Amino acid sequence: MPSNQSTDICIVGGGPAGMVLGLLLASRGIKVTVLESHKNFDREYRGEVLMPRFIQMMKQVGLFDHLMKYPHLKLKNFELFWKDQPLVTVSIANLSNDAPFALWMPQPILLNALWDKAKAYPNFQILFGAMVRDVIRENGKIVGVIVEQEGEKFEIRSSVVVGADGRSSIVRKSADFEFEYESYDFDVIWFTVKHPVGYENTVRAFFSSRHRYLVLPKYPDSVQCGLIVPKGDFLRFRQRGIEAIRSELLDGHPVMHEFARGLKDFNDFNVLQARVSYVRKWAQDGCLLVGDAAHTCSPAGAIGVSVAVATAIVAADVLVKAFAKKDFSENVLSEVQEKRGQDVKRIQHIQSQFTSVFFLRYPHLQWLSKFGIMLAAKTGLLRRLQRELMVMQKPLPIESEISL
């Protein structure tokens, strides 16, 4: 039977943001407990392509060389297609001198690589299958969480609880954090197809007369496709029957045709609501939100993981200083938002511009997408948006000591 525990930092969520934060804190001698609701890291993920901004920050904190020891591919181009006709190939290689490529690294590999590094620190602990049910609040301050593991409930007390548990954050809900804004214009219907013979691994966007697709390599031998539709359209597909979505996919790139012809039901699809959100205040006394728990990005530019991890790295810097002062008040922890909030909002705004360029908000103009892409490429707008999204313009605002 699990027993009550205490730790310096309790991080709820063992995704990229939570694991990077936990590793950086453990390396500074802080006792860390990470709570991961799943039994291991081997599960379905989206967003396994890591853009140059992720590489830049991994170099800044000294993790890049370690990660390169694990399976990965370097991707140097971003390609836009109209059906099976190439429209634009945009190089990733010359966006940043210190990060001349994007990485394809499956998240199970990334997370296990971070865990392997963290195992060197006896003050780092991760509990799998640990579901947080509520926060513990005493005298107006959050002092821990109630956890359920293997059917048993117990408490973990800590100086700070960090919510790194994604866009559906239990910590955010339990601690009554409020959104400053939340918008929702479209859904991404994700599905996985077999890797076609001769299909090169890179990041692609396919456009048809009906819809748009994101197409990403997926470990170990698949291709992950995301059909972008107005919000609620998946329900309309279901109401119209399997032939409706089969027809849609057959109108798209040939990489999807075999999958479409073999469809029998809707079980092979899962839907991500592309919500863009921003929590009004990321900190309370004894509690801090990072990553998607604090702010979510749209799929534009495939940078969600990078933006989440950037906030986690800045949080590590702030938390190390908080422990030095033994001050875990909202006033101290809110420094994370002071350092990251403006950049997050800037990125969200650029993503909004990016999606507007390609008519994601105007389905009835879909037939113009081809011309919009070519015009954006010719005028340099596409290149500017790409650089703004995929590359950090300056290093993260952290002390040099936050490095391995």
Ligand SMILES: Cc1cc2nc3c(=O)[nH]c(=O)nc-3n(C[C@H](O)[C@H](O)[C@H](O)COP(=O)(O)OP(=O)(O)OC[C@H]3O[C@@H](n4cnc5c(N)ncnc54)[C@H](O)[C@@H]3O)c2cc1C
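Having looked at the form predicted on its own, could you now put up the form predicted in complex with this ligand?
Chain only, nothing else included.
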């Protein structure tokens, strides 16, 4: 039977940001409780491509060698096609010396790897099936959360509550954090098919005047396809029925045809809304937002996990200092945003430029994307955007000894 508890820090959400933060703080002797609403880490289509910037930051905090013990694929190239014809190949391998590849590592593998490491610390606990319903505010300060587990409600009190609960964050809503901006441009409709030989380590994007889709290798022997469609199109497909999306897929790359022919309903699809958001202030007295809860990136460049985890690592550094001073005021916690806010906005801006090159925001001008891509490749713009999105230009600004 769940009962009221207290801890040093309560992290709401066991996604990549919450787990990295929890692990780094536990390694510094802080008593950590992570609350995860799901019963385990099994989840699909969530941040499975991890770009070189993720590898760089894992090296910076000493987690890279540990992660490499778990199943993964190394991705070396990004190939762009116009219909079936190769248009441009951009190498991921020579973007940075310290991270000459991207990784395919599904989130269940990544999160279990982080948990395996965290189990070494008796001061780390994670509660699964623990849904946070509200924050507890006393004298203007956040002092804990109300959790529901197995149908029972109880309180967890802590010096700090961290909202690492993703793009629909309950901590953000119940603690009245406000967005500075939020927008939504397009949808990606994901599904998985068995892969033909030769798909192991290349990310492919196919364009035509009617289609845009991604074909990504997926560990161990599938490809993950993502149709990029104007916002709301998935709903329109649903209204038009299964034949409408079947003929859309049959019109595309042969790799999708067998899947299309076998389609019975919409359950095999998973939709990612390309939402971009930024919370005006990430900290209040006793409370901090990190990861997608504070800032959501567009899917351009597949860097959502990297950006979320970068904020978590900087937050770990700031929180270690806050625990040393026993000061959890907004003033102290807002150092996380001071150090990360500009970088997040810059990345979101570059993603918006990237989106323009591919005309994703203007579906009626899609036919122009061939010229946009070729021009961007010829002038070096594509390479610059790729480098700025996928690689960290300098190490994360952490001062204390945040490494494992």
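Numbering follows the first chain given and starts at 1. Small disclaimer: the values here were computed from a predicted structure and weren't measured. For clarity, a rigid core is taken as the largest C-alpha set superposing within 1.5 Å between two forms.
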G129 C-alpha shift between these two forms of 2 Å or more, rigid core reference: no
